[in-house]
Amino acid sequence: MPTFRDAEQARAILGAVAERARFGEAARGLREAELVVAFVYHDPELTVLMDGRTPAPDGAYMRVAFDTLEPAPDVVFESSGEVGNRFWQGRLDVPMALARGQVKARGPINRALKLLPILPGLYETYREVVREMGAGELLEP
């Protein structure tokens, strides 16, 4: 399964996705739920914090930070970079991945799982960004 070349590539891709998504439906859902969600990836090592609780100075629905757990996340999802890549493509059955231990979660995950139905637009944004950055080898057919 394809995975990120290194943490810099993962940060660039996920940063671009987050920048495009900050005013979108998924971010609005995060804001309405007042959730802070962290994705902790291994191989490569990267933490992505999506904050729907703290108001953004530019009016965006969420703030995004890397390699920090401040503010303290309500929910933390931890997985390999390969599993994270599949998630962002919409190719991961999250409840099954949780059951199989491919994704470890801490916190009230039911609150975060309620956001899954509004994520398909974000998955398409991810695929667009990956193609634009010339990293199409990350995409599953």
Given for the second form:
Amino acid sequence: MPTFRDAEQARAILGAVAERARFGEAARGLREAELVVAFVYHDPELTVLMDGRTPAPDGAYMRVAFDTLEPAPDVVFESSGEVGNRFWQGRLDVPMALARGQVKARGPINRALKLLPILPGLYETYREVVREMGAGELLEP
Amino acid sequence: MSRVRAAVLEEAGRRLQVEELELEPPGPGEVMVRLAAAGVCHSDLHVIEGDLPVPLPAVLGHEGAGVVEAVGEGVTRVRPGDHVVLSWIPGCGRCYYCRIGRPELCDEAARLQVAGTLPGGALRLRRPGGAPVHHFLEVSCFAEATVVPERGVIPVRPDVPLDRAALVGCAVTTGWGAVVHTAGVRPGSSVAVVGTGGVGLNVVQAAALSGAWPVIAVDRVPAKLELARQFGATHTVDASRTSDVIGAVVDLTEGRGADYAFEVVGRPETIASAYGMARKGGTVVVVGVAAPHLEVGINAFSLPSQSKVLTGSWYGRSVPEVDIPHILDLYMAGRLKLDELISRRYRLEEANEAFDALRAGEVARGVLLLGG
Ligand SMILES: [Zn+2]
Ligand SMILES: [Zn+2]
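Pass me the form predicted in complex with its partner chain as well; I've looked at the form predicted on its own already.
Okay, now the whole complex, with that chain kicking things off.
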């Protein structure tokens, strides 16, 4: 399966996705749940923190930071970058991936899983960004 | 009393040292075997690295074959001149597990593994005029000759080259039995094998021989994956090129996961991977031997909701008296590969090099030629 070339690329793509999604429906869900969710990736190593608890100065629903676990996340999803790339495309069956151990989760993950139904918009944004950045090889048909 | 050269491990973390030891003649119910060849196995390496505590100093080696030189009082199973493969679980025949037909779980053999002696506490190896040296798994075949219990010698046909026969003492029987006895793989079922060293290759070939399809081999060393294809793997996953081996196996099995997943590495991560790559209701067989202090994390909800069968396989759940001759017949009939398992042959003095190669993951199986 395709995966990020390196942490730089992953950070650039996910940074752009977050920038576009900060006012979107998924971010609003995170804000309403007052959740801080972290995605810890290995190979490449990258931590993405999505903070729906701390109010953003420009009124966005969430703040995004890389390689930090401050503020302390409620929920942490840990996986390989490969599985992460699959997730952001909407190609990962998350409950199945948890059962198989492809994704390890800590914290009250039910609160985070509740957000799954509002994520498809985000998946679309991800695919858009990947294509715009000329990294189409990351996408599965 | 005879003199034999043997590779002794003085203490964990040290190199093996080849020295001359005194070997006492076999006592009642014991057999002296002049060794021809011994395979170099991960379990020996575990002892060398201190991951498997056994009494030291000891003569290691538990995968061996040779020719009977002398028998002790009351021995009826073999006579001098018989070719034998050594079993590292000589079932006592009396304990609960032996009586229910699970000799690989023999209580007495397990006790003697920890005691480092033969039955009855016998020690037949000693430094000249000095202290005894412990036995390892009642075999101790990194030596020119050894003394073992009668139940630990399996008579085999004399037309099989003994270096090939030696491998059937551990690696082949362990891999074969995991497929045939523990899992009971059925024709047409899908199989994933994590780890294709000496034992893993035998899981692959037994699965192929059982009619499984696909047979997916997973390893980090491309040369081993190439070898796995020779042994019947239909697909390979190079774990050095993907960090999602579970996803790769799921993709190769119509999105379901494998009917049977075998772990043949002995590490918590690969055990968790094998669990993850089995389909719902599938079977996971852990063959790899991890160090005793390690633990595995698996998803708790999946235990009931995916209802996989998670089990282990010790010495292939074999009955060595039956399985070892049978496997050798299959080899002689051209149905099962043994020649290709041997990557390199070494002299006893080169035992440490053989372990270096095993540590480096370079070889399927290294074999010490002991000249018997
Ligand atoms: Zn072994
Ligand atoms: Zn027993």
